[in-house]
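What follows is a single chain, given as structure tokens, in the form predicted on its own.
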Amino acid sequence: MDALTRRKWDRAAGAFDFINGLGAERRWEPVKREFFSTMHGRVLFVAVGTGLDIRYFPPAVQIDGIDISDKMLERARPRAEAYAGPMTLRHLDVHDLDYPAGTFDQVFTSCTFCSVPDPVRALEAVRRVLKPAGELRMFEHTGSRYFPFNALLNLMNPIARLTGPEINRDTVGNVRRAGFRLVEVRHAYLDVVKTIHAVAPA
């Protein structure tokens, strides 16, 4: 387990809901409700954090939520226990998934792969635990192709990564590099906030 990443998000857990639970969540609520409405079968939710997204999950889905931070999971547990379906939480690094190959029908992420240290290797681990033709669905903020946004994000990224996520990742490219087939990319804000739908090889 990546100790440096774990410590960073343990430190962030105390203020996470205050920073992310007001304006940002209200702004993206309609997008997230639609995004999570596609959950079905057995689902792996990577980086559950403090569980802010659980309110948007449809009921009666079997969900395994993982996170690298114990402190985040402590805050997520009451929300997971209140979920109207079977949901378990585990302290686990996405790079080191120990589930058998082909365990999950779907894997969901929400503003996750901006913070994963080795995103391609982690996505390859995700692909392994998906069933053949299983779905990867991601709500992510990424880098931009357009000036001046790309220049600003590149300039700010060294500072942003010290306390939280990177803000200029090529997540769509990383999904392809990990061996997934892209189905759809939808932009929620410019080309920076987007949903990504991909499938594992059949």
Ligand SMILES: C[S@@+](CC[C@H](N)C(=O)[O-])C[C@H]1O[C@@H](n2cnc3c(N)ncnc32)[C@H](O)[C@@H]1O
Contents of the next structure:
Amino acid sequence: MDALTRRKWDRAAGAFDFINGLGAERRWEPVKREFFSTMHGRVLFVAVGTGLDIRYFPPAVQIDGIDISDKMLERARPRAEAYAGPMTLRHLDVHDLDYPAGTFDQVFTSCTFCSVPDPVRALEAVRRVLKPAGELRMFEHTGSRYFPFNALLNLMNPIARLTGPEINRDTVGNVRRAGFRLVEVRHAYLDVVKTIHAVAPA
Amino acid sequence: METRPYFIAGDLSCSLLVGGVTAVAAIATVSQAWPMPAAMLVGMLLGMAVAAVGILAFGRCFGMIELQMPAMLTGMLSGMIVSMIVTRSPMASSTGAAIGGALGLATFAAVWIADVWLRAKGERWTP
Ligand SMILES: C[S@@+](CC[C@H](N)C(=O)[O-])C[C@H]1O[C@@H](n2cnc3c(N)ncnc32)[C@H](O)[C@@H]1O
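Please could you give me the other form, the form predicted in complex with the ligand, since above is the form predicted on its own?
Every component of the complex follows; first up is the chain already shown.
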């Protein structure tokens, strides 16, 4: 497990809901509701954080939530217990997924791949635990392809990564590099906040 | 596109404030004795610092990722433009604040239009 990443997110856990639980959640509620409504079968939710997203999950889905930070998971536990379906939480690094190959019908992520240290290796690990043609669904903020947004995100990234996420990643490219087939990318804000739908090889 | 009045009001207020405060800070820092490129660079850095404070202050209620684009761009533009003008002729703080606010409004509008355009530009891959 990556100790540096774990420490960074353990430190961020205390203020996480205060910073993200109000405006950002209100802003993205309609997009997230639609995004999570497609959950079905057995689902791996990568980086559950403090569990802010659990309220959007449709009931009765079998969900395995993981996160590298046990401080985050501590806060997520009551929300997971309140979920109307079978949901477990595990302290696990996405690079080290130890589930048997082909375990999950779907993998969901939400503001996760801006944070994991080696996104392509982590996405390859995700691909391994997906069933053939299993779905990867991501709600992520990424870098931009357009000036001046790309310049601004590149300029601010060194500061952002100190306390939390990287803000200039090519997550769509990383999904491809990890061997997924892209189905659809929808922009939710500029080309920076987006939902990504991809599938593992059949 | 964002049409909810709550978020439009929040994003716009943050940009207006960042533009105005940056301009006043630039007027207090830069003078006619400064070489223009140095003044513009310092103005831009001031703008980034003011924007960072604005984003932190407004971020909890409105979400940081979406605030940061118009606010950061406004801070940088306001700092550069007002500092550039000040190296040529003195400017009253009230005039500076009005210019900074106007730049905040223009930047907010430009980012909003870019958002409408880019949201329409999602991509589909046919199997
Ligand atoms: C920006 S937070 C998002 C949390 C949650 N998904 C949300 O949207 O509220 C990023 C999360 O990724 C987790 N994380 C970062 N690197 C990870 C890794 N290698 N494996 C598992 N989780 C990781 C952090 O602990 C943190 O909870």
